[in-house]
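First, one chain by itself: the form predicted on its own, in structure tokens.
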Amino acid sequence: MILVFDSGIGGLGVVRQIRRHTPQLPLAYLADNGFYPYGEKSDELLLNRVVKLIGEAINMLQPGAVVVACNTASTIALAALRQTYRVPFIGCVPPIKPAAAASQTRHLGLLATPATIRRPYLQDLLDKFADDCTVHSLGTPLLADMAEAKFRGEAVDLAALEAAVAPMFMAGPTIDAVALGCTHYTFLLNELKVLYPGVMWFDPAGAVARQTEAVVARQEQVADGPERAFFTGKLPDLEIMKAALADYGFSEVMVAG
């Protein structure tokens, strides 16, 4: 059993990946909707609830791995999850290295939560592979809205997500690639390709699926369980997330309150 964390449905991106990666591994999601957003909160709010949560979670399940797939969450609390337990965690950073490697322009759109943008943690990413870029970032906490709107099967507005994004885009010179900051952003790739069709978009769900590969490659055996979705928050549109949930593999529901 992996256990894939995230603040809401932006973990679900990166357990697809691992479907596909991996289809035999058996997966437990758990989403902290009761205190989304994410991005708004203070270091130190995050920082003890996702460590409290993530242990709970891990007494409870006795998961062989963590996938912290929410890049808040990982910029703040990764270095002391695993100081504090001894599972194999793997995070979510923005794909920046591959963003750099790919762009003509040397100039960078990074899409993220506010709190993402201000982690000293990016800053270490873009010295290390973005060095020569000119890199644009925005922070802003709209897109993970519309994306959690969209998974519950609501239209995405496309001239208010075109409205959001477009400061990124007026910030300097002709952007060629866009790192997501934000595993929420992945269900509305779709829609940034509509919007900017010369633009090449790099989602971080992938390399983390790669990664869980990885690492649960290199244990003897991963212990079945029921592949539950839990959710720390009550869900008004229970129904509709259940169906939803169940194109993920997780055919039940556990939700608090």
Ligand code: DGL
Given for the second form:
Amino acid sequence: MILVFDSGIGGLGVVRQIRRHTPQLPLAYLADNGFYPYGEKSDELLLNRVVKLIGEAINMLQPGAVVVACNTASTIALAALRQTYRVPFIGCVPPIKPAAAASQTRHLGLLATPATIRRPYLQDLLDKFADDCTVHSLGTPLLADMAEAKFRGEAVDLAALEAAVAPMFMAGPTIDAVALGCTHYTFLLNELKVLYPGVMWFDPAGAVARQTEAVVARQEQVADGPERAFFTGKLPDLEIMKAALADYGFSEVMVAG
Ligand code: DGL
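With the form predicted on its own already on screen, would you show the form predicted in complex with D-glutamic acid (DGL)?
Next comes the full complex, this chain leading.
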């Protein structure tokens, strides 16, 4: 079984792509909703929390690999996780490379959480793949909340979404490619495309799923396991969440606390 991890529902966009690429692969999902939102926590708090929590999940579930389907957690903790545990890790980074490759105007947008935007890891990616581009980054806590609400069946307020993203396009009116640097934003992709039809939007979920497939193919066997989703904090809307998670193949939902 492969463990997919995020702070909330964002990693389920990656789950959807893994199901599409490798439907036979058993998955478990761990959402650290008890500590959500990651995007507004300090680096030190997040590093300790993620390394400890994923270690506990590894002990309990013995996964064949762990997908850190969260940009904030990946950019902060991936190196420490690889040093601490022997399981293979698949991380998630903002898709700067494909966005830079596609841009004609050489003006890129980047939407991410405030924590991801300030990471040195991000600067390395920009230096490596977008050196000749002007990158307009927007670190906002608003979009992850909108994605969480949409997952629970609420309609997205397009005016609020546009107001949240507008500062990036005001700073870079010729932006023609935007990298989504937070897995939650997958769930807002359709709305973003409606609001900005002329822009190319890049979501890393498909690439993470392909990478997962490649890692799993190198393993002799991936043990079976129940398809469970774990939440570290209370879910006041448990019945709504159970119904939504069933669409992603998780028949059992376990909630701590
Ligand atoms: N899904 C997470 C990411 O990819 C962040 C959401 C949060 O702020 O917790 O960065």
